[in-house]
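First, one chain by itself: the form predicted alone, in structure tokens.
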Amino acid sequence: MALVEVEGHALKLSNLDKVLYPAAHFRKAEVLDYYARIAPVLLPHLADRYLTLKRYPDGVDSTPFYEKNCPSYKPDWMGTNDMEDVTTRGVIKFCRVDSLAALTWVANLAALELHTSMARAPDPETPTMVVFDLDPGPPAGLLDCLEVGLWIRHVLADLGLETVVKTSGSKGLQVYLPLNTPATHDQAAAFSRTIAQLLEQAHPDRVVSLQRKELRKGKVLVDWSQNSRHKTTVCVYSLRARERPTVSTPLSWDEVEAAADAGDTSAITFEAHDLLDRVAAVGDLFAPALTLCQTLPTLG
């Protein structure tokens, strides 16, 4: 146990030598260090989102659990982003991670993965972006996702819309359409479903818009359902619970094109230590998601 002071708050950090990524011998102390150092670019994308924690107290080879309600033993100084549960009519009190101290506290829970909503608190009904979550069905892989992502980018560019893109940090890719203008989850889901269906019609051997397992072999699922009010996607800069400590990493579209042309995804796959160096060099490539204002078009 280590007692540290972070932004004036006393925090007890436990099991610092515990190995959470055995294949990489990546310890809990290194998880905490990563999140502390990435905090300046992570927190703006995290602070006012409804946050679901995916916790791995015994490491990535163990069974995790999801936690929506912030634990009852949270520090008194730590706030919550509250949302009505439309099913139970109760209130979900998500941890509000808006400071380095709060981020350190949730990281100490072995919350390796941080999953966030499309909407910002305190307005859960208004998504600020649309996500196209690209999930490959083996033997398709990340390279196939890159090509589909480029198709989505070109379709939306023809509509006068700009996009940002990031790896999932796992096996897929996520294309985001920043809005930051009034929209509903139903509108976002309908728009993304229409784009997914158009791509499926144009490339039936490469793209699928339905989640049915028997349809997905060798194709990329354009998962439009992630735009539902109750869904979350992994937050940019979050660690992933893979064999090694990979990170959901924002990319430039030039990098996506170069990797697709080369047929090699190694240059766009980043682990925690790589990602820190990268951000120091290129800054936050996902920043437009915070400020770019675009109106969601109505598609026939």
Second form
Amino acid sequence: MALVEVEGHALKLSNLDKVLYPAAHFRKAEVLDYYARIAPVLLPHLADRYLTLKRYPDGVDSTPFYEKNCPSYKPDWMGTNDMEDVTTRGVIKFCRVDSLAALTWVANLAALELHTSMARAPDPETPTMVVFDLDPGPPAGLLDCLEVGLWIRHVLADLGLETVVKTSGSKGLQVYLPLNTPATHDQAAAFSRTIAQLLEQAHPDRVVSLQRKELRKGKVLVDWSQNSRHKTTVCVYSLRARERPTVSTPLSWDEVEAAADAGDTSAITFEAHDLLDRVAAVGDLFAPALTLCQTLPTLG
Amino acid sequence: MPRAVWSGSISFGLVNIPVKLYNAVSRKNVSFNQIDVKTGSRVKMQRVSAADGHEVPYEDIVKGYELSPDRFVLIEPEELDALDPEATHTVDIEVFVDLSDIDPIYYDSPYYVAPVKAAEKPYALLVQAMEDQQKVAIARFVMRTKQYLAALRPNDGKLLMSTMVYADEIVPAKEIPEFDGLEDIKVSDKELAMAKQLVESLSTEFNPDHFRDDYRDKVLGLIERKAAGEETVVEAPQPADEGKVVDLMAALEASVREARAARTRHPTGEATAEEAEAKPAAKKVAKRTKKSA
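Return the form predicted in complex with the partner chain of this protein as a structure block, the form predicted alone having already been given.
Entire complex below, previous chain first.
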């Protein structure tokens, strides 16, 4: 137990020497250290999102649990992003992680993975971006996702739209279309489904647009259904609970092309300690997701 | 009532003042006995020969001074007795000095110097004279078989005596390597002004009652609770930082460094048995041992 002061708030950090990633021998102190150091670029992507914590109190080999409602024992100074829950008619109070202190507090809960909404508080009805969640069905892998991601990029570029891209930190890739203009979840889902179906028609041996597992073998699922009020996607710069402490890392399209050409994904696979140097060198490649204003086109 | 540890007289010039010495400090360390956990009986020390383990009777034990490993000069008790300083039973005042001339590093153990009956008058006279002149007496005296250097100072109408260490017992500061080069460090006026301000803001009158031996209080509290039959769980000691608010990165630094060092020892990430045990997942770790959880 260590009592620390973060931004004027006293926090108790527990189990700092606990190994959360046994295969990588990566400890809880390193998780906290990573999140503290990445905070400057992570917090803008986290602060206004409805945040679901995926907690691994006994490490990545144990069963995690999802937490939408911020724990009742949260410190008083920590705010919440509140969303009406349509099904229960209650209110879900999500942890508002808008400071290093709040981030440290949730990281101390062993919330290795941070999953965020498409919308920003206080308006849960308006997605600020569209996501194309590329999920490979084995034996397809990240390399196949790169190719599909580049296709999406080119289709949207033809529509005059810019995209940003990040690894999922796992096997997949996520292409984002920044909007930051009025849109609904239904519109975002319809648009992304249309693009997914378009790619499926153009590359029926490589792409599927439906979740069904038996269709996915050796292909890349362009999962458009993430564009929903109720869904969250792993947040950029979040750790992943994999064997090694990999991170959902924003990439430049040049890097995606280079990795696709080389047929090697090792240059775009990043772990916690890689990220800090990388961000120091290239800055926040995902910043356009917050700032770039584009209008969602209507597809005929 | 405290017991006098020495009696004799203060001697200076032609004056003799009969006095007794009392310990001015009673150490309050909590002492424990060694107990055999299997039988609950006390553990007895035995003097045994390192050669064959047989018990050596007290009368067969002599002092040996080690010249080189396992080569001793044997000294008989009588030989040492002959060297004992003469037990003069006097505190011989040699000089009077200013209190501020004595660096506190020289002070060893404090005693009260009390006058015996009928010696109160000359005692009070000496104390008052020293008080008026703001002086401290430097004296020599013999207690048991050791010759002591001592400082006697007046305090509120009484005499206090502190035995002193000899100058050649002080470890020269220049033997501490970290002190090298300190005098070459430059500080700016601004830095100095800030440091002085900090000192000023924390300045107060010294009040010894403000400082308590918390550890002793806790040990005594633990003993009382156990003696009262209360089930007491001994909690594993916390890191030194416990209870003290520290900077976040500073708190993480040690753990992060240790984690990296552990990985370097086995870069495949395979935990050694020892480190696997550091994982809280290893529930078998006994409660009273310090574990990482």
